Amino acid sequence: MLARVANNLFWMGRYIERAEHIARYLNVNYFSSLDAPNEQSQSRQLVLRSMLCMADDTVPENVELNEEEVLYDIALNTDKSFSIINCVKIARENANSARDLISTELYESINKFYHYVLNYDVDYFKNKGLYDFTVNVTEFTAILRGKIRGTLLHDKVYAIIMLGINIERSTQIVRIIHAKFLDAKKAKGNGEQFKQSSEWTTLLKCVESYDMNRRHYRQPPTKLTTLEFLILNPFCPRSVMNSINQVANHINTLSTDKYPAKDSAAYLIGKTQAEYKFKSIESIEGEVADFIEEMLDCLWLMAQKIEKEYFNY
């Protein structure tokens, strides 16, 4: 295939699960807090901060938030590049430039999700209709991931579209991470408070990790089983460990190297994975901020190495 139609399969699938997390993060972080068992957990501006840090880097300091200005940027604010409706604007533009290697039925289903997003009701929106959408909005995407997974063919196409969802959902969930954690600083601060917080639970809730979370730890979530959980354990699917794993997969499918040049996508991964294989959440826990750092970094750099080698045109 062209290089330029693959590049569009890759980033087709990452900003449809851009648009998941995006959306549920609004849902669950929006409505956990009015149920939070501490003022600062419900607190409208430490919500919409965190609301904005983890779908944008940039969070106004000192200035105080409009509620439903900034619920209405993230999601249905054309004019805002991270918005939900951008995201999926984007992904049925990759998706029509390679609309000859992709299934009738995958088709359908994302400009049915376009439509949807599109004429949603920007004043029923703002005005009670943030469950609702945010709800379509993940039904839709996981439809759209039963369709790539049911309707294609598991060769090149696949493993591109299925690169972009992974490299994405770690990234996604590294935000989510982040995010979190700088809530329950400011919610508990230090100390044993800030190892039990609640944050920790919407958190898992977030990336509906939160029942598996409570089976394999039987035990109310803390900061050590939490971060354990999303980062390094390869049996969650929202892990970063689990989606690296995937990378790792989906990569061989498209290079063809016994042994990966050290400067390849694929050496990257693979040392990227062997890595976190045997990495403790002990050397993880006490450098939270720096390891976000370093882990979007990577993820960056394996986006860049993927797109050099196999979609530069």
Partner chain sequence: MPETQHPIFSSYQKDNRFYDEIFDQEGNVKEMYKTLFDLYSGHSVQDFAKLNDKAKASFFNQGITFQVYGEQEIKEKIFPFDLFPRIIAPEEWEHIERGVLQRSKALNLFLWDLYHDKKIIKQGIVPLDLISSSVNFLDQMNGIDPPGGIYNHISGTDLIKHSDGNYYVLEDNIRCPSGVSYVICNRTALKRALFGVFNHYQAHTVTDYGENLLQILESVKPNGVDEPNCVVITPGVYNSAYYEHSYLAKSMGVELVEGRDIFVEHDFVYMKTISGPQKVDVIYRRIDDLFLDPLEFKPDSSLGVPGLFSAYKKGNVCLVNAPGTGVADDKAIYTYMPEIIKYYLDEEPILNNVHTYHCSRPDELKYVLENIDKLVIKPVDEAGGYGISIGNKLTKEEIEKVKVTIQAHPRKYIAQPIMSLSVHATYIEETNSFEPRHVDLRTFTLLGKDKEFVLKGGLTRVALQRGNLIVNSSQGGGSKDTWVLK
Second form
Amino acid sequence: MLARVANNLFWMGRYIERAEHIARYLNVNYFSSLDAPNEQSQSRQLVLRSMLCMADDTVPENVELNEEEVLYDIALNTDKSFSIINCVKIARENANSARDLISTELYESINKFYHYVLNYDVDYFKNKGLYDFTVNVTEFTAILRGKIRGTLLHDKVYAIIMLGINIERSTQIVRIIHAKFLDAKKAKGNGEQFKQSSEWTTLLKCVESYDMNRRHYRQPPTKLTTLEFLILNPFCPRSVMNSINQVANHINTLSTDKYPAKDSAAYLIGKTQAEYKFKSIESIEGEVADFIEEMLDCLWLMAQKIEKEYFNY
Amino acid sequence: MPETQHPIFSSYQKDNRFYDEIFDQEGNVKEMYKTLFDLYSGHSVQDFAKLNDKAKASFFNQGITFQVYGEQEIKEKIFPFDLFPRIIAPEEWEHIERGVLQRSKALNLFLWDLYHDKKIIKQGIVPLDLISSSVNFLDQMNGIDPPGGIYNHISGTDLIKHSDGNYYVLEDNIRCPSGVSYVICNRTALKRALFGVFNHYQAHTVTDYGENLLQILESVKPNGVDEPNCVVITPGVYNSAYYEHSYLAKSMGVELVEGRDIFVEHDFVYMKTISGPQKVDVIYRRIDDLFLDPLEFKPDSSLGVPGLFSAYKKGNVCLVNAPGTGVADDKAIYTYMPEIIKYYLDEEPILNNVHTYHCSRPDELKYVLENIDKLVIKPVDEAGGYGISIGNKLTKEEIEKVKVTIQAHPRKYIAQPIMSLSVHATYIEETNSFEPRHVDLRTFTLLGKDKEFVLKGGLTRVALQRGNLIVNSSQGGGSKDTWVLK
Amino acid sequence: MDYTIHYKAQNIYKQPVRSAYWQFLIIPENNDSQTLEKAVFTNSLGVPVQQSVNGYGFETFRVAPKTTFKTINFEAKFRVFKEIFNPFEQLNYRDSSIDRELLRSLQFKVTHERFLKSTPTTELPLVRALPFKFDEESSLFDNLKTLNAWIFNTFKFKSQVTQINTNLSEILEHKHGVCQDFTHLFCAMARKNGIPTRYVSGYLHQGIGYLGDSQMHAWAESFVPGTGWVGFDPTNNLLAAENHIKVAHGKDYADCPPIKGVVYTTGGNTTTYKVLVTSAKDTMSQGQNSDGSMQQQMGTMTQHMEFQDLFPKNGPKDQ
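Please could you give me the other form, the form predicted together with the partner chain, since above is the form predicted alone?
Let's see the whole complex now, leading with the same chain.
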């Protein structure tokens, strides 16, 4: 496979995944804030800022945010590089350049997705369409995931797309944890209430893991159980651990070295996987902020190494 | 009741100046189309509008689109697809097939001669001026023996049916003829929309093009290579024919590469893959000659690969089609085709050539200037239907303008009698009914080492505007599925 | 005669170069009158040098660095043995009407088609009458010799006033230029009179004060029936002989620029060349120097492209 095309497939996977997370974050935060149990969580400004921060790293402090604008920017503004519409556009462009390698079915679904987003009525979205739009985006991405799994040979093409998807997923999960962690802090301060905050439920819903969490712990989510579940539980398909396990799996399709060199992607991935396997949530709980930063750096480095080793053209 | 009274055919106005593919002189449906006609007449107007929308959406979702130049923004458009197929009878097809194969072979021998001894010119059959003044003649190709002796591996021959009921060749395309992917898409789309009609006819498949093309590519592998690695090279995703490039790569199961994916080292060609460089042996290139290699041709081309031509010259890689084929599909060369066929094959041309006046010849120029209203004026070196003037469509002022242009550059223009393209029943969205529209036919011929193939089918292009004679896709034409009957 | 040719070039880029591919057409060819005895080509980055034959059949060096860099130096050394010969000796004097007859024959015109057609830089202006006329009475060779002298006497050697793609009407109007221009003019006039003529790129040994500019010299070769290709140097009013070391020939300069390349970088560059031709007899070597300001003159064909712009927005038209 061509290195350039591999790079495009990797990013196609990342952008599909990114579009999904942004859409769901938008949806869950907005709608759960409407009847949140405390005033802070209902604050428009807090919610809007949280959504914008999640999509875009550079949000100025102390600026009054306009709801319509924020929602439009995140979803359909083609001038904003972080918008969902741009994610879908880029994903489709990447698919275009690898059109001969991916299945007709997958391409057709991406293309349909693209036309759906492109033709979405902006005025309707601003007034009534938030729920409809975000739900449809997540449905489309679910279809794409199905097409990726079901219509591609599970060979290198598949491995590369899955690497992109899983690295992006863990990155987005960590970012969402980060955003909600800050929200919970703002909402409840540092005490017992912080640990029981409704924001943990929102967080789990943002990553479609609330039901799974309830089944696993059989009690309302707390800070501890939520973090443990989303970071370390290998059986939760949205957890960081699960994503890293998959990344490790797929890198082995590309790298045939049994003992990968110390500066290779496979080595770093293997090492990270081993570390997480034996981490306990108690060791993270005290220093969540540090942990998040470290984790993001590590994921970034993984992507860098993969790109350098395999996509260099 | 006359058959044109079915609601869906009610606006079909027969015009006896043109050959109608479906109706005879009396307005009766021809035998071959009878079953089809009955099946279609059974549909209501609304049914058809729905089917048409579905077919359009299917093309759009599949991303079978092309981009249009010349507007401020590059626009993505679907190539309009018509639901009424064109049918070609077996004996008629047999004639076409022999004819296009004959032309492709003659052109191949002609190219070999032009880049070697130039006998046909030395003997005064084709004027020297036609090659020495042609921008498409590549000096670098002199003396090169392409693998298998093949230059035009892929030829697209454009045919029309004149009012006399005979096929005429309009032009030969032997640089990068495009459109074959639409042939296959049209078939798929028609099958999806109206699968029932196929039960009543026995049409040849068109989906075997990819495997045949791959065999052709493999047949011209460089010496000493056992299992050649073939690739398709494209200018990139922004090219108007990108869909076709990716389709061809996919249907052959080979890589679709861009110039930047390829490099040349010690006269061998490699592509950059995730597991390092991999040697490339045969390149089906969809990049024009002058963009192939910045060291040899256009120095500012970023589409090509530096050093590619040297690798080709050395015989380490095969380029398909060969560089420099453009000299032979020049419209001025076209006019010598009967002589070229006779010279190399010692055969009479099977397919007719349209009579051509060369503006470079003073007496013919005189005739052209005096009879512009009866002629089509064509530039000799423009592709895609650009720069064509149709005499009887011009105003007096326009005629004067054309005259000035021709007189300034007589070598650049030829003129032909206005051929009346046949008409075919075509679904028109504005009126929700079938109307006659002009059509032509592009066939695809493959030549390899000890192998030849003509795709049984072709691209029937339709001029969607009433009365328009230019059927090129970049000029707003559509296309039809084309059935060659068994 | 033994010559040593020392070629040096330095390219300095303002921004890092991510990828490049150069072709050097600077190797003296082997022919009847010259033998290449030794060729060494190195570069400061230690990139392996590839040797390859270009589209017109001439040997070239190619260099394609795989690392990022801002400066690269090239250095070539050639040892060439050149026969000392009198170009007049090879001439075959005969009735020139036979020659003229031959020039008019279709066979001849087709065989020499490539060196009879005009190119953008060898196209004579249509509007004005030809400034120089061939004499029907004298032989083709004598006419060419007179043409050679006419150019030398009519035009002034002046560097940095013309470009590599300056057309002939400008040269004819201003009556100055450099060796490339005079050679283009010579080719144009000879071809106009039906004599196949090619542009030659090579080195000039300036030992006794011949004119030459830029890194490489240029002269012309005409096909004289009965004799073969004869070299004319209109810049010095000479027949090419032992001081002219040939590298390549073509229709015009564009067929044989000494350096061609594709360079992916964002900024500008400066390029310096130095060519030194010395013979065993020279007591003191003389060089032809050039600096970056004369880059155009020297005809570097190096291209600069924005790395970001690799996606072609407008590909070639499809058929």
